[in-house]
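Only one chain is included here, represented as structure tokens and corresponding to the form predicted on its own.
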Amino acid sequence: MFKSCRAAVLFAAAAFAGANPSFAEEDTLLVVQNGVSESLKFDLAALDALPQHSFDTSTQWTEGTIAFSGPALKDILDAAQISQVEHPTVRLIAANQYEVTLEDRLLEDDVPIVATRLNGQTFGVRDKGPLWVVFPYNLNSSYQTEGVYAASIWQLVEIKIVH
């Protein structure tokens, strides 16, 4: 967790300094604690190595339609072997310590995604990055609920699996 918090602080410092924060692929962006073994750390290359999904949607936090892309949250959880945990609870944690428990009904095979790119480009803290859990909000009204909006956590740095 220390490394993920350190990375978040570096991204925040760059953003507040007016820089366009970029990150090296070897920087840990996400830590997944699966509740069974040691935590799994993902850098950009590891996230990019997972199957990628994309969709265009608007959000209540941005203007216009944006092309979001990145791995499905389910693929990240599968890589962390959460199937070893009986009746897992998934907690998503942001850099500012905002935390939400993901409702089981919201986890589908390809939705939500953990966006690593907006309109094909990596993005920094100022743009709700470098990782943002997003749903295809425009697809249907089931993605326009308070539960979905609460789970749409930006500046994601950690996932905890508990049972």
The other form holds:
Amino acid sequence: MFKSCRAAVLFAAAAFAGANPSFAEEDTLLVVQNGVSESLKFDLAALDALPQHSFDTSTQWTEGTIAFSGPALKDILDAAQISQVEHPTVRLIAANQYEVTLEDRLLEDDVPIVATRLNGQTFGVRDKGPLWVVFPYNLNSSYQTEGVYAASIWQLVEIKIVH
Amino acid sequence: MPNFEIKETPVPLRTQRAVSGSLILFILSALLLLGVQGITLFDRVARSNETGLDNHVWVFAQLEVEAKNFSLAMLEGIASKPDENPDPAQEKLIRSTFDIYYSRIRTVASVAKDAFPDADMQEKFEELKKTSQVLANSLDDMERLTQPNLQALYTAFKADMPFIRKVANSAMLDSILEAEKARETRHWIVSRLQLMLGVVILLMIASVSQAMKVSRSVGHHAAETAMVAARLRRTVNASLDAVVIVDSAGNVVEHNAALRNILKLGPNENIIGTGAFSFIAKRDRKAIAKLVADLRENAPLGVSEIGTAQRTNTNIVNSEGKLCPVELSCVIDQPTGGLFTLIAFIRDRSQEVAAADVLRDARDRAQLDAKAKERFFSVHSHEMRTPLNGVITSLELIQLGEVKASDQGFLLTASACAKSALTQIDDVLALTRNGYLGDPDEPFCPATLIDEIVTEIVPLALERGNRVAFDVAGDATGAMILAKSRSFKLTVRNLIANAVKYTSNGKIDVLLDARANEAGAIVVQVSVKDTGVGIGPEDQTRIFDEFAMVSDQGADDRTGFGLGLAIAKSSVERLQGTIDLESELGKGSRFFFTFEAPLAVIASATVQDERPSFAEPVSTGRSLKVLIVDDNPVNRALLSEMVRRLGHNPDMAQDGTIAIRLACEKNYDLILMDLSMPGLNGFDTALKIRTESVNTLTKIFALTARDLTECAAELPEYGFDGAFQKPIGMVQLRDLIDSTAYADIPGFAASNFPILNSFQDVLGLMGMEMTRNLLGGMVNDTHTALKALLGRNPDRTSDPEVAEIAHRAGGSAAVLGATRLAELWRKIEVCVKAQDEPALESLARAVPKVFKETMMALDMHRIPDLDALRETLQLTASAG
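Now show me the form predicted in complex with its partner chain; what you just gave was the form predicted on its own.
Up next: the whole complex, starting with the chain shown before.
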């Protein structure tokens, strides 16, 4: 019940975002293409409008513990109406064209998140921003596998949903 | 309960346990070691994973890619429009690729910091970070990226490229090496794990085999325990004794089949759970309750150990309500306080008790039989005695002188045989009664008695060509001892007779050894040694048994039933002595017996009974009136004749009634009464005479063939003065009559004084010649005194001369130990002085009689020419 309600909200938000791109082209942070409908574009505000998640963890690519926060990847995909696609495959693409296919089993309701902020601050390309797919690595060992590390793509710019 | 035979297992249990125990310990410690190793290994695996080194090569490779991208973007900006500033899109691309490169450097530096701890690599990355920061700063300073700026930027970056490439390459190489090392580690871990797995498998195999062994052993033990339990159960069930197990509440928990039999339970009756006490007879319950309480008190507490068994005889009540005697044996098992188990073994004693009853009955019957046998012998001896008495007395009465000289020998032999037969009967009776009529302790001199017996037996010995010699040894051969004289006589007589019987043309030595011991008693040993046939060792032990004779007889003339030695043995036993023999077959035997007796306080050796001739009536001066009461005409006639020959007047009565009638008419001096008579018996007749006739004070003596000890107690009640065992001899009868006659003389009863006293000592001291002279003097004095007494003047009031002569006669008699004669003279002396004429008359009559007694007693001592001396007095008496 709650889930469907939440999906409806997300859908409404996405429809709103898709129908009325109220932000400049250069403010676009993320483009989501589902191959069926028009691609969905998110700026920071749009991402902030989604339910926010946060956790503290260290990563092997950074030093010290960092508080990551941002919307769940699942919510973004739902907003892009991933359910409309048969046998969807999610491909995450970085600014340097690094591309990785997300395994289904890694996609949970609130993990990974698409972090928009490190320690409460937005972050730039030089700091692997502005969007970084992160998992709570320290939470348990299931987030310390090569698959998880590979999916932890930074400088995320595009998501393609293909079948 | 039988012991169980438990089969020995090949390996002792204890050793087996020790072996499996150490094996289990080994397995456990090995597993512990493996566990520690495993934890270390897993720790290493975890640590090797922690770094996530697998994608580092890619991370470092990407560094050069990002650097190239940046460089390419700059070159495009320069090459497409070399003279113009790059367009905004191109500028944006250049700036973007730089940012990416910049972020890559920091990422790579961060990764390298974890991956390569070595300072050299750290320094290189720090250098890279620095140069990229310089670049970033100059780029940030540029508002707009102009062509010259771009070219300068490119030139500067191009200069950095080889270093970037070098750092990336060396990082990659290190990564590869690290990966290789990690692989090796993993390989080592895997091989280690394989090894551990192998060990684990081995341990598992060992554990499984051990477990199987243990389970087999447990199974074996369980089977063995079950087997022992089954065997125990079978044994208990097979037990003939009933076994009951009772709990602390007193209820039967278990029992075996035998109990069913004892309790006579039906096949469907079940007593499990019922109270065990209800089966015990009511009167025994208290005792059994006490027994159980005792058991509980003494049982070892708290240990499952069986205490001592308690055993008792009791009675149980079976299901039919009948009592059954049983032996009950209980043990208690009291493992915990309060609760206990009682195990009772019950043995049926009914058969045993029945057998005991049978035995008791048999014993009672046997006792009755013995009594009957005794009665039989008593009657039998009575029946045989009466005719024998007739024979003996008749023979005594036959006047030898009137018999042909050739027949005199036969007469003597007949007399000896008759007496021997009587002795035999007496012996049988004595032996059968195993006690013997009265044989009180009395004073006697062993030497004298043996001498008498030897004298008696010499003629018999001579017939077989045997010489008999008597000798003495020791310091007390003449002593008077206090002992059972008849037993002593019987023993000596039988031993000598036995020696004579089994010896021909040999020698029999009789030796008396009498010595005083420390306690003052006399130890007497008599040995009889012969040169006869001897006794083999196989016969020596049974020779004292009744009717036993040595097996090899060889001669028919040895008559008898073999009672002699048995009588000797029982007589020695009565003397509380011991008898034994030494013998060698063909060489002879030596029998000897020993006993101990106290010294007699009053020395008295009475020698009586010596073959006097009663062919003529003996004159005693005064004739007594004697009444003879006997239903047997032979006895009556014999007794009557004997009384007559003794110089008295007999009257006869054939039954009690006649006797009473006569006693009412006439005053008798003596009544001789047979006890067993038809009609009025001797007892009642005597009582009537005592109470109803004129003879209330007359002496009444019983004459009976019955056992005197049987009736001695009741005799005085009926007024008897004494009793004699039949047959009564002349001597006994004479003494009896004399004692009656002396009863008239005040202060003198012949029986109070022995005829001879210590004559043996006189003989020993004086020697035969001197004694003979003394004897001659005594005879002369007696002769003179009697003459003076009879010839005194009765008118003289006192006759001192006569008194003096009487006194001298008494003295010479006293010297020789003729006590009775000496006392008689003493009385006469007193009476002469007192002028007691009536007393003197009867005393004077007694003198020849006492003198004759004395001479006969002296005759035993074989004084030469005694007859000549005797003649002297007889002459005097006849003259008087």
